[in-house]
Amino acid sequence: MTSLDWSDALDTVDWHELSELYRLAPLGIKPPEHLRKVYGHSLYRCFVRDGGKLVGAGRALADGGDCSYLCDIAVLPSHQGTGLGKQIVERLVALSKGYRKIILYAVPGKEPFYRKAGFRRMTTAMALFEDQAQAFERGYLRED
């Protein structure tokens, strides 16, 4: 890795490049216009470039003091395992310092990564997904 360039600026983002980052990470298909909207509504965000190429990103939906929700943390496969994901999480947590709670939900199987950053499983977290059946299939929901 060369020196990394960090930014939170939306006006320099190539939304198609960001969409491709999520596809390759692999974190699913996130259309460019969807990403433009959700990142635009996020209080905190970071984009990481290596030699001009987007290699990592993440964001936090936050209300200014009570709750900050870290989401969409993604790293290109070529940069996974280098500590970049950890740095993105650390940056978003630092930006959220002072909030009463910082939450996230992980891709099933990735919980140990977030546990290393101090996150713990919630006993009362619940969700409604646009596609509940798919969320069950992918392991995000369970009956109990």
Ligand SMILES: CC(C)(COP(=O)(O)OP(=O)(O)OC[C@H]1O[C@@H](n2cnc3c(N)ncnc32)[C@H](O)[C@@H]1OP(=O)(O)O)[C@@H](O)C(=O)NCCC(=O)NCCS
Contents of the next structure:
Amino acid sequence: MTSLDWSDALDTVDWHELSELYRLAPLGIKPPEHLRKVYGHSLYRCFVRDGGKLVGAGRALADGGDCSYLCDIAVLPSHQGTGLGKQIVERLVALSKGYRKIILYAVPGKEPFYRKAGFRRMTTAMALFEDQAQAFERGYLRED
Ligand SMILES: CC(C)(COP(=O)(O)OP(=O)(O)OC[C@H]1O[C@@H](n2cnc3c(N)ncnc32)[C@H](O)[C@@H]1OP(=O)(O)O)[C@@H](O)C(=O)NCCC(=O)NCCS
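Given the form predicted alone, corresponding form predicted together with this ligand:
Let's see the whole complex now, leading with the same chain.
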């Protein structure tokens, strides 16, 4: 891998390229305009490029002191397993230093990746998804 370029700048992001990164990772279909909006409202952002190509990204929705919610962390398959995902998490955690809590939820099966970064299960976390039935199907919710 050549040296990686790290940035949090929004104005240089190709939102179609970011959308493609999520499709390939895979982390689902995230339309470019949706990404522009949610990244634009995220206090912390992380874009990693290798030779100009976007190879990793992530963001944190944070309020400046109480809570920072890490999300949309993904690495292009060509760069997975090289420590890049870990570095993105570390960077977003470092940017959230001093917050009372840093929270996230994993894609089912990816919990060990976040466990290695020090995250632990929350016993009372709950969520209302736009599509609750689908969230149940995908293993994000349980009834109890
Ligand atoms: C999950 C993801 C971000 C991890 O990034 P990565 O660059 O491949 O992972 P890293 O190389 O930084 O791995 C860091 C550590 O986590 C471990 N790890 C990575 N993925 C893991 C997994 N799925 N399960 C268990 N451990 C995992 C690695 O073995 C490594 O351990 P080590 O530090 O002891 O060597 C990346 O694989 C990805 O983009 N996947 C598809 C999208 C996705 O699921 N994103 C997460 C949403 S919750």
